[in-house]
Structures are given as structure tokens and as C-alpha cells.
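A lone chain, given as C-alpha cells: the form predicted alone.
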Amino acid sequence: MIENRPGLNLLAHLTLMLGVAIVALPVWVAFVASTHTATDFMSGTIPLWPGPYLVENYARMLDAGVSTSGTPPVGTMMLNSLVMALLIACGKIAISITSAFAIVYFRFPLRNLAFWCIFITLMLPVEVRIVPTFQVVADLGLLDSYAGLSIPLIASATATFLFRQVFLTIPDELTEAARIDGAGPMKFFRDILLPLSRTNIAALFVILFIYGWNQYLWPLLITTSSDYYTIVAGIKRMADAVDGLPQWHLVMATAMLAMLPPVAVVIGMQRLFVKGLVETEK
């Protein structure tokens, strides 16, 4: 039984509002900055209310970009980030769910060793192996390509572990019933395991999409052609303008546009995302 304590409820609401304000204030400042001109920030004070240049600044970034930083229009960079994020998310899920299926439902020598060899790769993130990975990608001729952007990031030990744990919760009776009905391994995987894992796949897709969208170091390293710049790396290049001071109002406009796809994915898949995180029984 939960007691109704007005004072405690008020404290909880105040704490939540304070947390929202702390999170939302930088976003509000970035939005306000994106509606002003560059000269409005030279005085050392930051306006707190939107300016009259919202449509002009956003239209400029979507249409032409910032020439001094060598970046293409924001739409091109967002498309590159979208393709990379989708390839990474879908690739990680496809590889992880099939590898977990093999580890749980097939009996072969050194099966547990294979799983732990996959799991131990968590200690080797991209930043640790970035030099040999770059060398391999360069030798294969995958620089400045969607394959080069996504394939080195496409394996996921975490997703394999999560799918393995999901499959271990599925009753053995279900497997036996499918076998009695004449279902082969792939039919069992397609007709039983995939539907039961739908919410977990959705939750992982949200997490992995945001992971792929926010990639910074790897795209910055392997892309030299502006045709393959991603939005996060593009923001970095805008902030490091060579021929003059950074145009912060345009950088902030780009940052606001870069937030839209991840926010849309989280909102659109919120119900499945929450269900996939809290669902423990099949």
C-alpha cells in the first residue's frame, strides 16, 4: 500500500521539474541560438528568446550548408547518418539474433567457449582497435562508402548476450512441441522465436539506431569526400571553420535538425521500447 503524503509528492514533482529544466535548458539555448544571426553572440550575452531568422537559418542549412567548413547541405549529411544508423541497427540485430539462436539451440563443440569469445569483445571497443580496423577497411577499398561506415560497427556482443538470455527463458516444451509438429530449425526460428522476440528487437533497434546515429570518431576518420559526411561529424567540421569564426547560429540549427530523427524513433517506438525492456516472461 502506498501512502498519500502531499509533502513527499510535492518534493517528487519539484525534483522531476528540476531535472527536466536541467535537461531542457541546453536544448532551448541551442534552439534560440539557431534563430538569431552570428553577430548576436559577439556581445558576450546569449539571447533567451527566439529571434526572427528561424526560417532563413534552417532553410540555408537544408539548402546550401556552410561553405567555409566544406560541408554539404544538412539534408545530405542526415541521409548519410540515416543510412549508416539503419545498416548498423539492422545488421547488429540480424547477426546477434542468429548467433544467439545457434548458441542456445544447437549442440556443437566449444559452444560455450564461442559465446564467451563473443562476449569478451566488449572489452575491445572501436576506439581500441581503430588503427587496425582502419587499415583493413582501407585495404578493402571501403573508404568513403556506406559499407565502410557500417560494417566495422555491425557486430554486437551485447545484443548477442541479450538475445541469448531471451531465448533461455523460452520453455523447452515449446521447442519440443515445434519438433513434434515437424518444424525444422529455421521454421522454429521464423515462426516462434522471432514473434516472441518482437519487443526485444524493437527495444534493441531504438538503442542501436541512436548508437549508429551518434557515431563520431569512425565517420570522421574514414570519410574524406563530403558526399559521405555524417551529421555528427559535419557539426564538428562546422565548429572548426578554417576561413573564419564558426557561425554558431548555423551550427546550432544543424544540431537541432540532427536531434529530430532519434527523437522521432524514440517517440514512434516508445511503447515497444518500454515493453521490451521490462518484459521478462514469455
Contents of the next structure:
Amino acid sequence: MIENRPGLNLLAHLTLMLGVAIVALPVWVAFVASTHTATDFMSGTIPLWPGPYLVENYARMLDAGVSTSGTPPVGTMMLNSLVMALLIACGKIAISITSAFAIVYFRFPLRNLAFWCIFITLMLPVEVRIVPTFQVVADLGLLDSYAGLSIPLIASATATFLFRQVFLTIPDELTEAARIDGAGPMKFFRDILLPLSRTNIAALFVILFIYGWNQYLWPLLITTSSDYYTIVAGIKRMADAVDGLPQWHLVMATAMLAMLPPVAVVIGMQRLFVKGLVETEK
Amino acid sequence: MASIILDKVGKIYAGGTRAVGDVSIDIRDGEFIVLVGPSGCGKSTLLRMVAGLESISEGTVRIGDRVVNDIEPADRDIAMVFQNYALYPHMSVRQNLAYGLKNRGTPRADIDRRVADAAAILQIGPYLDRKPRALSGGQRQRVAMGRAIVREPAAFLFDEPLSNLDAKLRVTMRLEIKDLQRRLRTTSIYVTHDQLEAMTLADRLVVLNGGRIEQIGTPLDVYRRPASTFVAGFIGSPAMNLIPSRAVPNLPGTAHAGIVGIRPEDLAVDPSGPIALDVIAVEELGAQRLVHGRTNGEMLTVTMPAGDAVPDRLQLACRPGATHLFHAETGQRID
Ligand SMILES: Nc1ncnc2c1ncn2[C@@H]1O[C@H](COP(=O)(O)OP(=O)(O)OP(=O)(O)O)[C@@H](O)[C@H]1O
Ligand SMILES: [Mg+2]
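Having seen the form predicted alone, could you now give me the structure of the form predicted in complex with its partner chain?
Entire complex below, previous chain first.
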């Protein structure tokens, strides 16, 4: 539908601008806050334009962190978050693509049972099984480790079903042609299935990276050593300073920094991401 | 290159459906065999059993001197061309052609040479570095054939390879396939439901009906002496007239048969002829016309040269010796 009426155009643009403003305003305020000193913010009126302390605030956060709240420098926390997000995204993709491969292309005993087990994990995200999962992770001695941060979040099935759907759209003849061409199952997986699901993998990576990066409850629960604090959980720790007022300007600087990697991933993989979501032809 | 021998081959699908039964064919080395029959008669099933894509429930299949019942498709030394081409969409044409060879560990130089040869034969050289998506239907079909050729297999298996092409291209490609097979002399099994395609391509035709063989023979044999009413009605266009013999009482030599078959082109207008036809409809085909009518209540079709208006009533004579006689119940040929 293409209409070209100026009035309608204007209305459309106004709506969009309003939407952008609603989304962007808090981000702007956070950015502004991160460029002032702590006292500017406690004085009653919220400044709406950036102050002169941008470099100072950010440098301090990257370098030293807020010692009063016991959080390490932002750099360390960002690295922890990055490792966790990458482990979750890659781990989930690896596990779900192989299990989808098994379910779609192999007839093994108890196949249906396996299918339903995977299905059931859909109903059990970490938040639901958090107490038993914590117990298991603690018993395995995985508290305060990257494994403990990521493995419990990897184990779920959402992506399995996505890949199952993708594989089901690949015509049988293609599988048969590969069989005649002498490609065994693993070769077929590597040479045909992986390249054909490339865009889906990319789309999923973006979603899972952000999912992993934004994890909050789980990291908060299982990290006690500041060496393993993640940035999202770290912001929370900074904000509830025990003895004194929260250093909002520093918290906001951290929040701004925490936003960058997901934004970078989305922008970097935008083309593949959109293709993966809209492409149907195989 | 090899002969392919099917011995009492049958297929029962998991649900208990019998798709193919008791099929025995001796395919000679270098022969072009066409399996033809109506939709659902089991052609694809039979071909896929030869390819190894479908398990063989009964009987044995031999390719060359090996029984291949339990051999993987890749090790049967066959190549297959699919109806929807089944090209790997993410690989260039060159990679598509080379993939099977690469998997078999063919040396690099050998692959390059064979791909170049196949590309030259099929005239797909200019497209070697394109993706299949960027090719027309006819070009994709050539690539699919190229993928079969480079392997230099003992046999080609074709499953309705031309049915996705438009009518004109189908005719050209048909000729090309025939020409290619004549040059390479590779044993081929070709599945189609198009009787014209079957007639023009085959060294020998295998007419299937309901999973069983109705007749095997050269196209002309099958055309001239169809073994049953089914074959008679299926091969030849327009279809043969099949009418009870009582409807043509004056036709010589047909009295004792149940069903008489007469091809439309074997009938001609003759004022003293034994068949009286009440014309119902006329179809103009350009050079000739089809005249449909009734004689003693039975439908009859005649081909006539185009020309003057057709009267309401015609007297027809049948070319001597052109009648086919079939048993009324079994439909088998009896003369
Ligand atoms: N996987 C299957 N399971 C059960 N029955 C099947 C299966 N595949 C095919 N059939 C049945 O076997 C019969 C033969 O099928 P086949 O595909 O060989 O027909 P065909 O001659 O190739 O028809 P077409 O010209 O339409 O391709 C059909 O009745 C079909 O319903
Ligand atoms: Mg078929």
C-alpha cells in the first residue's frame, strides 16, 4: 500500500517521532546524568543538557569503578558480561542446531520422548527453576565461574524449535541429492544445513546475545566474588550503595557503557538479522 | 556403464500400501528405458528403489554384477536428476557440479577437467560461478544434468526432469537429453507421465499401471500392438477408440472379440464404409481436425484432414489390419 498524501505523511512522521522520543528520552536523561557531578543531580532540578564531566566520569568508571559499592572497574564487568553473553549465544545455538538436526533427520528409539523432553524445557526458564538450579550449580562447585553463569541458561529449547522449522523447509530432494552425492550425515550437516541456516543463525545470535547480556537475576544470585560480576548485575549493586547516596552520575555512565555492546551487535548484524527473519525461500 | 536387472521387485510402504508389485525388467547396458504411467502408478517409487532412496521390500535389483538391495545410494554408482532440480542453493554452479566428486576424493585436477567437460557439453560454461538462484529453469535443469554427468556413473535416473519447464523448452530439452544419452551411451531410466515424452525418448517403454507392468517394448511395438486396453488408451494421442464389438457389427474380423480398438488416424471417410457416425463435435487442430461422434451409442473419434464443413452423418471405413482386439473382461490383447 503506497499512499502519497502530505497530511498523512506528516501524521506518520509525527507518530514515529513521538515513538522515538518516548524510547530515547530516558536514554538521553541517562546520558546527560553521566556528564555531571553527583551534586548536580541531588540539587532538585534535573539538568537536560550535557555537563562538562563526560571524560572524567567515564574514565573513572573504566579505570577504577566505585569502590564504595564493592564493584570492580566497569571494564572487568563488561568483559564478564561479554564472555557470558557469547557463551550463552554460541552454546545455545550449537546445542539447539544439533538437537534439531537429530530430531528432523534421524529415526532413533525414544525419539518422541526426546522431543517432548526438549519441549518441556520451554516451560522451565531459569527463573522458574531457580532454586533447584542454584543447588545443582552450587553442588557442582560452579559458583563464581563462567560455566556457572552460562550453562544453566544455555539449557533450554526455544532455538531447537526454530531450527526444526528451518530444517523442515529444506526440500527432501536436497537431502536425497546430497545422499547420492556421497555426503554422510555429518558432511550433510556441515556442507548443506549449516550454510543454509546461516541467516537464521545470525538472527538467533543477535537475540540470544542480548538475552545473555541482559541476564540479571541469575548472575546476581550466583556471583559473590567481584571478579565475576556482570555489568547488568553490577549496576544494581552500584545503585544500592549502603552508606551514602547512590552516585547516580557514575551509575548512569555505567548504564551507557553497558548499552554499547548489544547496540554494536545489532548494528553489525543488522543485514543478516533482517534476512534471517524474513527470508523463506530455500 | 552397466546393465540394470530388476527381479520381481515390489514395494510395500510402512502403512501397508502396496505401491509396486512383481516388476521384472532387464535393462541392457546403454539402454534408455522410460517408465510411463498415470499419476500414482508407482513410477517414482520404482526409480527411487533403484536409486536406493527407498528400501526394496521384495525382489532384487542388480546394477552391473552387484545386487544393490543393501547398498547405500552413494555406492550404487548412479546419478539422479530430480524434478525440482535439487541444486544446492548456497553453492555456485561449479561447486554444485564438483560436490559429489569432492566427496569421493577425486583429485582436484580431475574434478576441474570433468566440470569443464560437462559445462562444455551442456553449454553452461558462462554460468559456472553463478548461484542456482540466478539461473532460469532451463539452465537449472542443465546444471542438474551436469551434476549427473560429471560423476560418470553407471546409470542415470531421471524423475520427471522436464515437468517444471514450459512446453517449448520441454521439447528442446527432450531432444538434448536424447542426444546426450546417445553420445554418452549411459544406461538410463527415465520417469514421466507424458506419453509423448516417453515415445520420443525411449529405446524401450515400460508402461506401468497400479504398480504393475502392463507392457514392455519399443515405442513402436507398444504403439502398434498394445498388450491391453490400458496401454491402448494410454499410449498415442488422441487416444485409441475402445468400443464393444457389438457397436461395430459390420467391421470384418471383430465378431468374436469383446472390445475393439481403432486408432482415430486409422479411420477414414468412405461412403461405402461399414461404420456410420453421428457427428457430435469437431475440434480443429490446424493441419487436421478431430471429429467426435457416436456409432450405435458408443463414442468414437476420427482424425480427418482440415477442409470443408463436416456433415452431420459420416460413413467411415477402417484401414485393413488396423483393428486391435481385446478380451472383454481382462482387457488383454487377443489377436
Ligand atoms: N512414503 C509413502 N508412504 C506411503 N505411500 C506412499 C509413499 N510414497 C508414495 N506412496 C504411494 O505409492 C503410490 C505410488 O507413488 P509414486 O510416487 O511412485 O507415484 P508416481 O507414479 O511417481 O506418481 P506421479 O506421476 O504423480 O509422480 C501412490 O499411491 C502413493 O500414494
Ligand atoms: Mg512421481
